[in-house]
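Quick heads-up: it's one chain on its own, the form predicted alone, in structure tokens.
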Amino acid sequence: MYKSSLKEEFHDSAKLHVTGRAVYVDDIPVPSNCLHILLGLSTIANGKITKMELDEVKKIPGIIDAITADDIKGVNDASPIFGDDPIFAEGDVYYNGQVIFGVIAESLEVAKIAIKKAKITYSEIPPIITLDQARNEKSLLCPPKEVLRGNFAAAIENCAHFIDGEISIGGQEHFYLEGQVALAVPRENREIQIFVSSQHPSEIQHKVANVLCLPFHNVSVEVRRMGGAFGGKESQANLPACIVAIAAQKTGRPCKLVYDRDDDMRITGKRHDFVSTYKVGFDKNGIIEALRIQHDMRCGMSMDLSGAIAERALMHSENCYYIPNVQFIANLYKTNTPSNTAFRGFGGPQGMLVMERIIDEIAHFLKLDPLMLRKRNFYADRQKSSQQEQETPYGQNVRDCVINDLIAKLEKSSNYQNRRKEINKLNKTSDAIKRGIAITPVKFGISFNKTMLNQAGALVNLYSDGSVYLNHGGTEMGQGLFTKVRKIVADTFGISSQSVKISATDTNKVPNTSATAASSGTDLNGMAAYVAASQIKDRMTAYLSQLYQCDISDVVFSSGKIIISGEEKMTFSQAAEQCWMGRVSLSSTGFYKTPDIYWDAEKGKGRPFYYFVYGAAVSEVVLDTLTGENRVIRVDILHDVGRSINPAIDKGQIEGGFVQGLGWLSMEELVYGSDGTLMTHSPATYKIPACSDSPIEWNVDFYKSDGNLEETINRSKAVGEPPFMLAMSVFFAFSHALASINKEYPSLDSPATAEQLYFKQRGSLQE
């Protein structure tokens, strides 16, 4: 089994990034005859197109054509699953900003002039924009989803105490630095090549093929890198890819589409916003005995990935706590807004936030430190209690739990107890400035909800000079996946990473791939690449042992050398050449599928996750009650990464995920007008965290262990999504600060913006 070398590796594109030489899709040199596309968007949220006049558009010099649904030879659909997301609106319009037509021009400047000549008339229907409207209209996309255990109704009647409440959880714009972009280049024999910024090249291949009425093998899709994605390029990249493909097929010329930031934010889906109601029963010590949570989700105009997101929200609604009687329900509401989609955490953050809110509110009710209450309700570490007590509400045994030990270590290293006492003391004497501190845990399941997606392939070619060419099905979006997988292959051969060239993800090289999502990129693709490299190494070892008349175990690959029977015989490159001369195959494909996982969506039961990732954060904030302004003073994080393949990259993911979570919970606010117009559609109106919003003091450390209990690559654990939820500690630190002002529990909604923090405590004071 693979074990990572201790040598630290920098990001494979680090020098290109900092020098500005990294090539993204918009940087790819295009042929001189390349055409540019600009999209015409709906200005209403619900209704029908009664007339569309594009003749004046086509008359403008430099305009090649205008394309609509009528130009699609195949299926007018860009959805990932359900066939309910048209590329171009076809009669009906479902949201403000929906794509209606595209202008194909010699230049983008000409297209901007021509698009204003389009005349679209509509027959409007009152739209459903808010969750309240959707609930009143019973505008459900599908039947409710449930996860159940025990008997909530009976158990709640016997509880000493109960609390009910509601929390509104806002959505979030992905705000990747590189927007949606696609380039289509027609080739001979009806072949077409797509360059696109996408987390899922195979899905792009399939959608384009269906749109153009082509077999999959006629469509090749290449992704070298993305400038961020966060889930926003898992299904949302389908639309621009399909549009450039349609235009290229019609004109016979390369076609390119780049969303500007305003259009990107208007067209694409976001993180789902929730309104979650809850009722919880508990005893005098705060032990939770019965819990009901109903998540009402704003899904937008189509299903997209909302079903799987709802399931993951339900499967994370208990977070780190064992609760014997559970009723978790998710309602998926259709609204006349863009179809919400995957976003880092995929429903998990919303589910966890409600659970942590419940813990915080119970602690306030019982006048306890929330940490004490958390400890009383945690799953036990590893197998220190019965199997039944370690089973999640959906039936998975929590056999790898380390949260109690991890929290104990963080509590001590962060000096949490003394700091909380000092803050409580300070808040009693300070009128305007209040402080708050909170510690929150994370338990996040790793694997795709849909079992079939948990597979990956890789291709490794070893050339006779000792250099290695590597390709796999994962995509690089800045998270360092390529760097990790390259290191795995290099370590397998006992050579430096510089000897391994990792190439763009390409559907022609590794077919039928899954999206790089669900934090599973390294688990899946790293293992597939290891399998491929190991097969070549085994062939070389067998040949060399025969050549030198020794046992296979006597052939060792180390530091670019081949050691045979304890004696250095040759360099790795010499061994490669010798094996080639001996007619040994030096090319191999590798395949990996995650074992021992299954999920019954109808019953809400199974083992959907291969393992869990654990972590916790302590955050301290300061709040000016006169203005609502606030700062995160200090953050201490202890996170379980298993046996890290690349500690620097893992630490970067932890810090980056935390800051993005901080933005979601404290400042990023999506505002829609009553007509469905996105009011916060640009950097001028939508606030994301800046460098100055990062914690003043950072303390980030890895939880020390023997590695993952499950047999992952290097016994490592995923680190893409779990750190995002660590930012919940900031949200509840705000609650702690506000609790010092009034006896009532400060029922914050998310995001806890400066305005909300100001009005929340002002309202309490007036009461």
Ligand code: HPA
Given for the second form:
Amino acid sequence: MYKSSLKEEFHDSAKLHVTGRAVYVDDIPVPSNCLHILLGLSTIANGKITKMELDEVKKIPGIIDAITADDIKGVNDASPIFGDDPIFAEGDVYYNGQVIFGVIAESLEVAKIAIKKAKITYSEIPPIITLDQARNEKSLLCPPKEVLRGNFAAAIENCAHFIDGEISIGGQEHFYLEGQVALAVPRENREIQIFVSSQHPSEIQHKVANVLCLPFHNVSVEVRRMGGAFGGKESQANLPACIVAIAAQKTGRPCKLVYDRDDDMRITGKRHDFVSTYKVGFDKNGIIEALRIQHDMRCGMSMDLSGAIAERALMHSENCYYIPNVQFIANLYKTNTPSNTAFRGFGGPQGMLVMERIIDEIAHFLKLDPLMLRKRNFYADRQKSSQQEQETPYGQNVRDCVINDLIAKLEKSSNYQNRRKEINKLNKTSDAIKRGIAITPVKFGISFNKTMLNQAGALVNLYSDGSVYLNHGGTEMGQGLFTKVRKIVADTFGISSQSVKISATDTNKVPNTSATAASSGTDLNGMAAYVAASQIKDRMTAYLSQLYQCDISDVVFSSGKIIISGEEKMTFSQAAEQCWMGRVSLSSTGFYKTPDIYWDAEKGKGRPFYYFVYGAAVSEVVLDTLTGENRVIRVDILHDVGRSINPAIDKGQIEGGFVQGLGWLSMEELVYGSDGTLMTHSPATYKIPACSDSPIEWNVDFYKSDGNLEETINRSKAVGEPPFMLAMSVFFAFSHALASINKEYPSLDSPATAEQLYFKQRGSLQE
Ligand code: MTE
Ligand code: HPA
Ligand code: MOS
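What's the form predicted together with this ligand like, now that we've got the form predicted alone?
After this comes the whole thing, all chains and molecules, with the earlier chain placed first.
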């Protein structure tokens, strides 16, 4: 099995990133005949296009053509699954910001002038924008989804206490630094090459082929890197890729499309906002017996990935807690807004936030420290449990649980108890300034929750000079996947990472891949690359052992050298050349599929996740109740990354995820007008965390263990998404701060903006 070397490594593109030399799609030098596309967007949210006049647009010098749905040879669809995302509106429009047509121009400047000449007339239908409207109209995309266990209705009757409530949870704009972008270059024989910022090159290939009526092998897709994606480029890069492909097919020239920030925010879907209602029954000690949660989700105008997102939300609604009687329901509402999509956590954050809110509220009701209540309801740690109490409501055994031990360690290292006491004391005497502290746990399931997606491929070439070329199906979005996979290959050959060339993800090299998503990039592609490299190494070992008449176990690859029967015989490069001369194949593909996972859709039970990731955070906040102004002054994180392949990258993911989560829960607010206009369509009105919003004091540590219980690569654990949810501690620290002012439970909604924090306590003070 692979065991990672302890070499510390920078992100492979770190120097390129900080010197501005990393090439993103918009930086690729284009042929001189390249054309530029600008999109015409709907200004109404619901209705029909009665007339579209583009002749005046086409008359402007420098305009080559305009494209609409009529120019699509194949299928007018950019959706990932359900066929319900038109590329160009065809008659009907479903949201304000929907793409109706494109202008193809010699330059973007000309396009911007010409597009104003377009005349579109509509007949409008009153749109459904808010969740409230959708509920009233019963505007559902599909039947509700459920996770059920036991008998909620009977159990709740027998509980000593119950609470019901509601929480509204806002959406979130991805705000990747690099917006959506695509470039199509037509080649000979109806071949076309697409450069795009996408997490899912294979899906881009398939969608473009279907749009152009071409077999998949005519379309090649290349992705070297993305300037951030966060789920926003799992399915929604399909649209710009399809548009440049249509334009290139029509004009026979290279075509490029770059969404500017405002268009990007208007066109693309976001994290789903939820309104979740709950009813929970518990005993006098706060042990939860029965829980019903109904998640109402705003999905937007089409399905996109909402089905899988709803399922992940349901499968994370119990977070770390064993609850015998469970009724979790998700309603997927259709609205005239952009189609909401994957975003770090994929429904998990919303599910968990509701659960943590319920715990916080029960603690308030029973006048207990919420941490005590959390501990009382946790799944038991490994081996300390009776089987049944370890099962999630969807039937998966939580056999790798460490949350009790992890929380105990964090409670101690963060000095939580003393600090909470201090804060409670301080809040009694401090008038305007209040503090709050909270500790929240995370348990996050790793694997795509669609079993078939858990597969990956890789290609490794060893050249006769000993240099290695690496390709795999994963994509790089800043998360450090390429750096990790490169190290796995280098370690396998016993050479330095510098000897391994990372290459752009390319559908011609590794076909039929899954999106880089569900945090599983390294688990899947790292293992596939390991398999490929190991096969080459095994062939070399066999050849060299024959040459030197020794056992294969006497051939050792170490520090760029080949040691045979304890003697240093040659460099790795010399070995590569020798093997080539001996006609040994030095190229290999590798394939990996996650073992032991399955799902019975009929029963709604199975083992959808290979394992769980655990973590917890303690956040302390300070709040000025006269203004609502606030700051996270300290955060302590203990997070389980298994046996790390690259600790610096893992730490970066933890900190980055936390800050992104903090933004979602405390400041990022999306506002749609009643006509479906996104009012918050630029950084001027949409507030993401700045450096100055990040916690003043950080204490981030890895949970120490022997590594993943399962045989993942290096026994590491996925790290991309789980830390996002550690930011729930910030939300409940605000709740703690407010609880010192009000008698009743401060039912915060998310985001807990400065305004909300201000009005919450003020409203109550007036009573
Ligand atoms: N980190 C950076 N810097 N940029 C990103 O876009 N996306 C996140 C996470 N971390 C993201 C990131 C999301 S949503 C996922 S699913 C994982 O990275 C995907 O990569 P992995 O599977 O290699 O962890
Ligand atoms: N995460 C991200 N994308 C997905 C998933 C998931 O769990 N399932 C299907 N697509
Ligand atoms: Mo991440 S939301 O699975 O791309």
